[in-house]
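Presented as structure tokens, the chain that follows is alone, the form predicted on its own.
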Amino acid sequence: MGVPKLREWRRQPQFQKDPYFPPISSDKLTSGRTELRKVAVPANRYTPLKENWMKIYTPVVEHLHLQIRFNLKSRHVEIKTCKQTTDIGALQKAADFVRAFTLGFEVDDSLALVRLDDLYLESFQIQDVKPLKGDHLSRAIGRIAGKNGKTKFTIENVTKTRIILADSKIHILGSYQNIQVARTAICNLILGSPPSKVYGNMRAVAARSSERF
């Protein structure tokens, strides 16, 4: 008997539609519960908060669709979600916005945290870099600020960040990469590097990063 011939099967192309999943509403993501965030307000920011309250209230309520109030007893700004809240990340944006203002940033600079997604806020202390006390700590703060704030302004302009010096605490607002460049420059100043050398290194890093993108 001869070997039977094998039939050649040709596969027909199968067109399968991708599954479609409709977006989940914010009520289902949060299970219908209201979330609350509290931001403590230091005593030195009571008056600026009162003067700029409408600039803070308007974007939080009209754009993020949240509820906000200042609790006079606990001295906290309370932010809460409601039925009109559609963005699940709106509460975090509003909390970061208010926290940046309480740390000393201007309202317009803090508002960038609401409008842009790739901005962050980082805080650290001079003692985290080097344990300094007394006059050594004062000299380190002076090196960071510079004469009439020149050094701080130069770091802000080159790295496109905003910096707040609050005693031994340092707060930086900007993108992740720019924060890293500014933090490196500040750490070098704390460790004793001369400002001219820090300027050169900082500008070289900023130029490389701009060419990369």
The other form holds:
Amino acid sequence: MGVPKLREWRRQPQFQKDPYFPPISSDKLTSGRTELRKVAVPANRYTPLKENWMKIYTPVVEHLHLQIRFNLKSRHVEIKTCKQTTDIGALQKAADFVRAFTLGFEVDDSLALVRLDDLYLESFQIQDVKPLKGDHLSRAIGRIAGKNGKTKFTIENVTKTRIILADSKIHILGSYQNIQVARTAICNLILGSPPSKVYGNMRAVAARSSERF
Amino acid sequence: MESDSKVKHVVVDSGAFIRNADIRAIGEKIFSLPEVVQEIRDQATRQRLQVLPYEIIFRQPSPESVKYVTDFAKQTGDYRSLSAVDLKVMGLTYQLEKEFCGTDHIKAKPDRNKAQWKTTKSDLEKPTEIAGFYVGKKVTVGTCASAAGKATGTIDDKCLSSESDCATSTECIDNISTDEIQKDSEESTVPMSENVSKEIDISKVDNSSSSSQIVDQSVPQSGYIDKDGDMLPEELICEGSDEEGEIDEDSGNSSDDDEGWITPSNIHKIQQQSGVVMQKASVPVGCITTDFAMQNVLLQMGLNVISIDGMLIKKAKSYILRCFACMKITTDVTKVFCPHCGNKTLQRVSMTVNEDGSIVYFLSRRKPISTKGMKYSMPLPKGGKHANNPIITEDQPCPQQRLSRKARQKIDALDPDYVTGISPFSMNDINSRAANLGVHCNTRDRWNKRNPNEVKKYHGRRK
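I've shown you the form predicted on its own. Could you give me the structure of the form predicted together with its partner chain?
Entire complex below, previous chain first.
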């Protein structure tokens, strides 16, 4: 049965009586209970949080219709659903957004998580790739960053991701495929490839993937 | 938008065009000057001005009104930071105000005697004063009782006492707190401290068993609420009392109390409190400007100033610089060196211009004068254009080191067209001269960041 024929068939009277189920509101789905998420803020991100607090709470409250506060005792950002919350996924989005900020991403970059559904965060350590120590480790970090952060910025530009290089920890924010490309590039740098070679490979992969879409 | 909430005659400065304010929604008749339009150099703004959806009435102010404004600006001390076009824009505002409202309420002289100096002893940037930052209740029992000092310990212990109780007692607290809010706001802080000290004694004797006792007393609780009410905006407390029914429902979760939340219903109040005090403008004559000096002069004259989002500015809060060597004030906040004595001794002082034109300065006693860079001798100056030398005097030649245009571009994730973009993030600038020189947004005062005489870390066998 072809598609047009199927449509005809579906328009028959017995199908017209099919019950219509509107998408359930988050309020009903959680049966009126409020959900709470807590995101820990490390000491090094406390001052940036204070400075960017308005930029953080505005989208969470106005765009996602959640409640937010910062607990000074436990140093947690607490996000809660309320009656105005319409989207069931809003709480998870807001928690991801704040978590990305606490990892070191800028607010503008983290906001992409609120807006787009196919963005992910990935974290790993240099030691996961190769057990480097001392000067070797420092050099690997230096290779990833490059002079004035040039290598890191180039990887970010080509792969359309954002990378945080916090000592030997690496956090990547981007879509699934882009994270893969960026991670491969970083892993090659850790293993000792010269940046020029990594750029070439990365550009080739990025060009191929952009052709596909 | 209904016309009664609009400004009847609005004078527009170049700042409003550049920031792309929705002027049609703000005012009915839009006035400007040809010089204002000529002043705009920005390509995008010029293109926008070519196809305006409204008509601008170009009008020149009379020489008398410009002179009046000029004299006033000289008296307020803002004259130096105003251009000829600025004065004309203010002159036009004054002239329109004279035509449509009369001159009775316009001041001829700034109220200099009204300028107040206030000193604050409290820490200006207390984290609890930030909306949405709240002092949570401690969960761990042992550490709190031992570590808490006398002053801060009062809150901790009270939090502890309420936390260690079961759900019924937290309900009890909530009931008490809502009843007591009204009383507490009137009470002075002196008797409060007595209550607090009493409470410490009880909690010190036996922490775990006396907790229910404390809750029953309900007097010490008032101290806690009052303390909190001082720090947090009043709306937040009201919010808490409104949603009391909700607390009772999920009282099983004891950590889930109702303080300090920023909610969709109170966010507007919080945003207004964090910025200037605003009100939707519906006045006969107003001036849209982003220039602080102009706002200052207009407010002191008694004319209406409108922000670019159409709100009436009642109180311009800003900062001025005060030299702690010669005690003179500098209104140009971009200065690093005192224009009067030439020393690098400027301190930022916050200042507000109220609706009635009175000025209040707030001096902070908490911030000590920085002795940074006093301990070590200066590094030897190096040659070359991009040498990283300390800046000692105002006229020292130095490269501009601006960010490239690409580096300044930002993507707004909440923009409606955002999803259609190529990349979710803005592009990093890596090829421009600025990027090659290592100019980032946070490298303005690079020399001062690090101690130049610091002992370098030992790097193993590196040669």
